[in-house]
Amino acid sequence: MPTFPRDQWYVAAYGREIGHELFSRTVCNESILFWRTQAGSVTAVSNRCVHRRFPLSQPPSALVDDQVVCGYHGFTYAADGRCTAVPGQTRIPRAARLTSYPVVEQDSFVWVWIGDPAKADPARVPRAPWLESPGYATVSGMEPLRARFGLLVDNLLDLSHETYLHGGYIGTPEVAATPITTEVDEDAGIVYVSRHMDDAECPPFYSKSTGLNGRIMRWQDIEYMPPCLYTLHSRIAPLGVLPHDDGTDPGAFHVEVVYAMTPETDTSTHNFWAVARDFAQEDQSVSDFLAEQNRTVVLQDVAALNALEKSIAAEPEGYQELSINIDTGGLAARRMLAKLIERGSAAPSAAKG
């Protein structure tokens, strides 16, 4: 069974990344050519001549105008994936042709649509606005994690590791402490995790950032849009320093923590990672010190993770492992992941419905 659902789109880069050059990633199993064309758009086509598979992003093959020129026989691809020239004839064959991925760029990450291009619905694409909104300052990353997609959804949707994982960082005594409720919105596809902690520590993440010190309210409030798009809603406030009845909350300082969870392949994964925040948005250093602090946590959770990978692929089969009260969130999106990959994995005819 797949590991990961298809007809679906995932994140496969910061638009930063891809510029007027050959660049390749893996997404789900598939590699993948992007280049963003003279007109600024961003093209992704799949990484393998139609000759002789040769990779594409492999020099010397090259981009000239808007074209890719295979590197190994010199057969030339437009944006589309359609073959321009083949060496030594006129004639080109209608085979001729690279596999055409749906993009979007938004909200600075470029998402690329992975199984059937006839559903691709731009539409669809999870929102992250916080990213580019003059709001909000931003710090962001990728690191890649060799172990399962899944793996990551599980540790995001269980911030009770922080505590312990994490300590010294983001974790505090609290974290762990305190319950956790959970929704699932089955027709709009996202889980909801909330963790408010009324008096807690403040962890040097956030009193370093922003000032604050001793005791404080800490909000964290997740929405989860599987398979790849996870938001963390950090609300930070002096002690009972509550929203006003209107919404607003001047009195919190609010941190936007997202994260987009990208298959690479059935044991590895693309993890992006950004931080945006509402306050000290001059402020370099503020942004320097969270960018440091964060991709730290980050790896802390790479490093766990892929010893998670290896102790699963070793455990002998029929293993069951168990689950507790903190684990409703991260069973709930292990539920929707399932009928994802179920629906994507079913015929045509079934899938219709």
Contents of the next structure:
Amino acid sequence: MPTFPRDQWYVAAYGREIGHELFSRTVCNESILFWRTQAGSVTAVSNRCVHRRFPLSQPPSALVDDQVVCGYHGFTYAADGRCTAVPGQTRIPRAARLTSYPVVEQDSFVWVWIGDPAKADPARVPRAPWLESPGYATVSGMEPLRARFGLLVDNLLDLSHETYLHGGYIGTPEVAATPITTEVDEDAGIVYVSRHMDDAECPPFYSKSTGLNGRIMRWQDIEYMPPCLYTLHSRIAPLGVLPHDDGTDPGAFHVEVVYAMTPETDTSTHNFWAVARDFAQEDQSVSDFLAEQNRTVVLQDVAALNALEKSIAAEPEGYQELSINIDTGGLAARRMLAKLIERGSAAPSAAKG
Amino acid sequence: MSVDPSRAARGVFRVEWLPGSDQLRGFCHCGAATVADGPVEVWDWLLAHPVGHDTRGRASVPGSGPAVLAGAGAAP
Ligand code: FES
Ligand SMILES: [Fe+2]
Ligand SMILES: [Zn+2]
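Show the form predicted in complex with its partner chain, please, because up to now only the form predicted alone has appeared in this conversation.
Following is the full complex, with the preceding chain placed first.
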């Protein structure tokens, strides 16, 4: 049973990570080579030379203008994966072509399509507009996880763990104690989980960044678009301050906490995280504080999930876990993922020589 | 913002955690509703739609009529 769906868009990198030099990252068990062409677009092709499998990201492989020259025997490929030269002969074998991946660069992310390229629709790349919106200031990073993708989905869909795993950072008693509302929109492919705390303690993450102290309103509205993109719309306000009827909300602080969860292998994951805020945009000390805090929180999750992966590896066949009400959102996400896995194309069988 | 009444019209399943209880109430887009003791049970019931979704019987579930669907903008 695969642990992630194919025929899906996944975040492979931040745009800032890819320049005019060779860069590789494994996405869904596929090692992919990226570079930014001289025209400025990001290209993505298989990182394995068709001749003898040498990794094209590894020196002395090199980027020459917009072509990559294999460091082993010199096969040369264009940005679209086409082989343009082979050593010692003029005839280029017809099969000499690197798999090329559909790419979309949007909202600061580089998205790649994993699966059947004929099904890739760039209009269906999910959006996280805050990350590049002038009305928001954003900090972001990426932490590698030695745990399967599904464990991160479980983790983010159930924020009651904030109270225990992230106490003193973002967790307060009310998070675990406040009931949630969960919605599943099967046609749009979205899971929503909402927890509105109308009278809650203000955790340091928000008191230090907003200046609010004491009791606050803290609303958490999760929007998960399986498989990759997750946004926590976080609203922080003084007690009793509500959004206006016209939808504007000048009395509140808004933080968009965005995660892109990308399987690296069956048991490891790229955990991209970003925090965008609509207040104190110019204040570098707030940016530094939120970046440091969120990275700390992400690393607390990473340590926990790495431990879960080890538990899974060691457990007997048929071990049954237990679910309670806080897992309503996580279970909805799992069921949606299971459908996507069923619907997606099969993984390429292990490459033969 | 969170619980958007228009979603019910778009074929959305909803699960509310009944305040002050350990029970979950599941609302199907067809108008049927149920009360369950846990998330596995509630999703089994919802995702089986239309199997077992008798909207004629919904009056037996307290407050589960369309009025609740339309007025659920207030979060728990
Ligand atoms: S392995 Fe790349 S040219 Fe031989
Ligand atoms: Fe966490
Ligand atoms: Zn139904």
